[in-house]
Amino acid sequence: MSKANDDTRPVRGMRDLLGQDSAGFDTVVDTLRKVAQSHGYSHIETPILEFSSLFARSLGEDTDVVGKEMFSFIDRAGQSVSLRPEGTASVVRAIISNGLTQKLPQKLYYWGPMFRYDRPQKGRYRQFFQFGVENLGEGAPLSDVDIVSLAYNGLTRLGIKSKLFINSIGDQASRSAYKAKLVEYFSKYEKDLSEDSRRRLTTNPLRILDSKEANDIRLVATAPSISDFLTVEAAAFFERVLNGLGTLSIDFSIDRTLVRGLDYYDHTTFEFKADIDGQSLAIVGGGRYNGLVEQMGGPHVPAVGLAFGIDRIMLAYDASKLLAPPLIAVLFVAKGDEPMALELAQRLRKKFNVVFPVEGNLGKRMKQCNAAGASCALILGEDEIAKNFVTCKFLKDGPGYTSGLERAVSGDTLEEFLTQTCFSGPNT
């Protein structure tokens, strides 16, 4: 293939979204948009890039995401820096930078592009999005309980399925005396563990519950479990978020093995799981992490966040099923109509979606209308525009007319018309 032809590819691991795609995408975050705001959440956005330390002093530096998956070069001015490997750093680095830890609680969301250099496959890509959520400034097991019921919210308003699984890895004490335990047993089977496991067996035990390999994944389901080592302050804050789960009516599963491995995550963990393709993937992921901002360098702020992976979203989510707006055609027939045409165009835009195709003749524009899919056209010729009224001819069939059929309607009263005979309201 030529270089030519190569340059026409997308990069290995990114995609473009377009038709069905591109419209579930938009209508996804949109819904969470609205969920997030209903919870009284405020939109930030952070930039793509971020200097490299960033994410190696809040992710970890023998984290496979720093070591491994980072899209990291070094810029003109000799610095490293990164493409965003997740959301919650950038958003905590915000908060430090422009002084708002003084300023809790902050309660924000954002959506975007992440990238990870990571093998490519089916609903997980090189650059994928995420639609996050941060809650900064609020300790209470109830701010665990409404983050967690923000993802059922904005799941159950897509319609999607999905099985809550959560967990609780304790305070600093539990995991301490958790940790100990995991080292005494995963050294009785060191040999046998994968060699990142063997590093982290040194650097940060947890993280070997989060192993993809298969011979640390059949040593972890007998592994010590971290129920068996919360403080009685760490038991009494899960079973308050599980109180407060059952009386939202929301079902879960407590899952023991849901272990977040960075020091700064605490107490609840959680994630809603999906059915796609015969798979259980998560396709939310969430915790409260209430060393992170004193870790990055700022003062003591406890915090619960959650991701919506919105490529997996995609494929849990029926597009197809996506109702096309309600679009309107606007058609002159001579080339001494265009202008009354374009202000009738502009003039229902402020309440309609309208297309005003202009290349070719009559007919080859009325089949870019169909080809459109709107509803009806609206046709403006010498004798329309003299008696102060428009054609409208239906493209599809609906209630009380049908496809092909032609009415003439007043200028006064078109908008009326439109909204009463075409469609249920204006922009639905």
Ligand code: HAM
Contents of the next structure:
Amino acid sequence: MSKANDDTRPVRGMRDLLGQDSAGFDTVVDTLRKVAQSHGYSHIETPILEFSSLFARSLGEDTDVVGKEMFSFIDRAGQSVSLRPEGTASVVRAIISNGLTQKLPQKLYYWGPMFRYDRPQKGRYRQFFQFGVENLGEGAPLSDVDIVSLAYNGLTRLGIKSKLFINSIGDQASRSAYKAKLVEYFSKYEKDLSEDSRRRLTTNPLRILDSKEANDIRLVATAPSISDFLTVEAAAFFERVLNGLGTLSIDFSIDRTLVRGLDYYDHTTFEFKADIDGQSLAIVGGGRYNGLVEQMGGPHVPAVGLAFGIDRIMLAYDASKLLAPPLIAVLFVAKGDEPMALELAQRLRKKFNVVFPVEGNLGKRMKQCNAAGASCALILGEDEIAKNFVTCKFLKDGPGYTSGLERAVSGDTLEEFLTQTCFSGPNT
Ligand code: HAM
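Having seen the form predicted on its own, could you now give me the structure of the form predicted together with this ligand?
Zooming out: every chain and molecule, the one shown earlier first.
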């Protein structure tokens, strides 16, 4: 089979997560779930496949995500469906189709795979994972502060160094005035703009600020600033968001060009960026989207949300912190000792993670314990069973023990012993 047809490779831009990567993934999702719950969010699960028109209407026809990056296809019933490129549109759809716009606020979190047909590179995949939260129904600036602080708390708990960039793109009135000024400015340089930006000059001038083309970026640097066009109300709203962040001592930089890559935002937009192998990449992105529910056919519902990029967080995460919780191994010596060992493994699983290798002789099973990364092996033989103790052999160096050390431990105090030894270290 030629390399191009080798179907044992994953599809370009998609990858398997194994070993350290999958352990890191679990840690990140578990941590973010706890943080989202601590802010009063509950779980929502939406389908991975939605009608293509849902994304076109909500994210904007003219965005890169909709125009160039969707995995769309015609299903067997002849309908155009797409793999979700993000989660907000689906959550809004779910709120409307389940009649939840009558029960506000809805504070929901979700995580899972998203799909964008972008050029794959480090930190940019065609299948990637997000952890998102959406607050539907709350319109006060303090809700924006709460969302930003949720991101801050999640990243802090994961020990990730990042910088917060924040902006306000104002309300509709602010943006209409600003767009007119932008068109006036960029029209002067029309021939220098990229093809996409030239088109967006008439379709969606704000999108030019988000261009990745070098020439466009140069022109954006001296473009008029949204700050001069915010209405009094929009400026006051932004001020209150920034004051709230000040109260929480969350540092930020204002980035007047931060419009984000999706069309549904208004007022607050923000990103947390981290340095990943010398590249500054957004690891969290979000903002307010007061108009979206109504635009999708529901009532007026103010909303604000964000999504963490799990893949990028894993790249920014210190791998040394990815230690899984300590693992205990239970080993029987001879066949006759099996039932007692089986019972012991079952008993210890109430408190600990336990491996219980069952194939091969004792030496081979001991190797399996080492390969699994167990901190210690609890050995049960005839003698141990007769005298109600286990032989604990440490397989790693730890706070109160070294690899190779053996201890006879009474069966009655085993849990206490394990808690004090293997579980007293920094990785518990
Ligand atoms: P987004 O900025 O498009 O926002 O994506 C959020 C995060 O997902 C990014 O900051 C980045 O970390 C990660 N991400 C995006 N594309 C890729 C990719 N190709 N490979 C790896 N990671 C990627 C949204 O999706 C909005 N739905 C966020 C939101 C929720 N706004 C309001 N509510």
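So that the term is clear: the rigid core is the largest set of C-alpha atoms that superpose within 1.5 Å between two forms. Numbering follows the first chain given and starts at 1. All figures in this text were calculated on a predicted structure; none of them were measured in a lab.
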When the rigid core is used for the superposition, does Ala408 move between the two forms (threshold: C-alpha shift of 2 Å or more)? yes
